[in-house]
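Starting off, we have a lone chain in the form predicted alone, written out as structure tokens.
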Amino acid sequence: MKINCLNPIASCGLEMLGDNYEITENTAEADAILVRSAVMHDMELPDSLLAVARAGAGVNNIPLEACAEKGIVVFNTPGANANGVKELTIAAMLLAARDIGGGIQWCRENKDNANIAKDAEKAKKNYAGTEIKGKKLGIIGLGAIGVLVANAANRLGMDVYGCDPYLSVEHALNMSRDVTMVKTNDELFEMCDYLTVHVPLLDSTKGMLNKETFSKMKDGVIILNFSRDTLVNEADMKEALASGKVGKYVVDFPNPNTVNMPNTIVTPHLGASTQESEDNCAKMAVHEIREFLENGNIKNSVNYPNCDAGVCPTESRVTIAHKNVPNMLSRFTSLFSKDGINIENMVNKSLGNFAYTILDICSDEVDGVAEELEAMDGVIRVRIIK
């Protein structure tokens, strides 16, 4: 199997291929490539293209409809930088609490004066804030991030709240107790003195903290964002910020609008930038190629749904991406049984429009059923894994 790399992907990932793999320089002959920030938008792909990974959460620089109509699996990494960002996103909270960076600066501007220390004394309440501790703190969207955050808020003596309508059980268990759930995000809104917002760029999200949402919240809240820019209508934070209805804006994406604002903190996409979030990306990228690859299981994909049959047991896999109409299935084992050949296991999950289909065959027969599979309308790409 030949990988392609749009990146620079951490060796301790790559060091996990094995000895059927061969990193290529040439996209074009490609059966996976990893990535992490590379435009895809643009590029032609392959027919010899089976799986992309993206070694981070965010897939916006990858075309996910083109790819799923080829029957390209796109993956990401959820949960691989996420100690990264809720690091990251304390410290926003101190550093909007207390005028660090302020304080730091005059240092800076005075290295020379010779008595720096007595009027640091003097300059000093130029930058005073306040504590963290007893403030409410409310998280929009309790996923691998949020609950990370929720818990170290907590911590640190916060009385934190929570809002996620999607909340999973994995991460429902791992969310310390004293965490308060809330059924809206206006609810969030009328109570706390923190908002930090932790969810997908969607249609349903792009541009959710407006104007219409900030006269719910209190004068002077603060507000962090280290998802994404867009969730955010600049022009109405901009405003927000000018009459303190915001009291500070901290956010992980500097553009034109974000770095002219008055009263904002902008750092420059520092939220998975550490090596440790690096690592776990990279290892997590590969390993999904490798589950891909070698067995036809899915985990963690944007574009088709997770779908996981584990090694394959008999003689024969073969998996199918197919577009997700009725009566696919019944085609499918009607085509076996023809020919005499026993199903021992399927499993069959949807996305959307597009589906995913591994069957395990007793036979090691399978080459001309694949070519009848593939022939059919609504089949998209037929592989036999073994």
The other form holds:
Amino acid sequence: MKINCLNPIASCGLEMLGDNYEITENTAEADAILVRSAVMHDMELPDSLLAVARAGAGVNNIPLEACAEKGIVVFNTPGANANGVKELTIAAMLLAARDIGGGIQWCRENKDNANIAKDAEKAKKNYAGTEIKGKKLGIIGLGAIGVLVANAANRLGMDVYGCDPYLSVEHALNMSRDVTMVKTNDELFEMCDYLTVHVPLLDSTKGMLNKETFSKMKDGVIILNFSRDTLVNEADMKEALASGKVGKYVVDFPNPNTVNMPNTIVTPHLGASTQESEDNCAKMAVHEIREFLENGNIKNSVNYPNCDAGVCPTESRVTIAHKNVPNMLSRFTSLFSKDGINIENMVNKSLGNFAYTILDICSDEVDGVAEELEAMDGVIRVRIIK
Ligand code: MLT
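Having looked at the form predicted alone, could you now put up the form predicted in complex with ligand MLT?
Below: every chain and molecule of the assembly, starting with the one above.
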């Protein structure tokens, strides 16, 4: 199998590929792609390509629908870099509460001042701040990162509130009981001193923080954005910062707008840039790719349903990526039954317009099966795994 890395991927992950894999520089011959931030929207997707794994959470750099239409399964690595992003979010809150940046700058500027120790005692009043303990923090989105931020802020003595209509059981179980859930973001806007956003960039979330939502917030609110820049309407944010409606904006995405806004602290997309996060993401991405290429199982896909049948116990495994439309399963099974072939296991799952079926069959006479299945209306891609 040939793997193409569009960005540097941590070597501890690549080492997990094993002997049956080779790294290729040539995207056109790749069976799978590993990617971090490279934008794939204008890329030609080669016919050989079976899977794309993003070593990270956000997938807005990948054409998910176009991949799904070609039967290319796209994975991400949810949670693998969550601790790195959580730690930077907490640091951001402290950077916003205290003028640590200004203080460091003052020390640098006074490096040749022999009286720096004495002068510092006078200068420090210019960099005084507030404490985060006892302040209200609102978390928009309680996925892997949001929950870690909630728990850490709670342990730092903040009064933590969260909103997530899609909260999973797993994340709910991992969250401190001291975190108060609210039903709408508006409730967070009305009462919180700090707001942090941890949702994916989708059509429905783009520009979700804007003039209208700022007007519902407390004066001087501090907003943290370690998710994606375009979740915020930047023209509206600039105005809100200039008027003091928003006291400070801490954002991990430099662009010509964010770097020119008043009262804004910008970092260069450092959220997941830790050795640990990069290693965790690379290992998870490689594991997902291997599981899919070798067993046909899907875990942590964002454009196909998760579908796991373990290791194939029979002579052959057939996997089918197809449209989520009626009569697909009956057509698949009748193809095997007409030849008297027993289906030992069958798993079928769907996600939106797409579905995926794994069939473990008691025969190794699979010649021609792929062609027959592929000829069926609604079938996108067939693989004979073994
Ligand atoms: C993510 O999407 O996981 C983060 O933005 C980090 C990254 O892209 O490297």
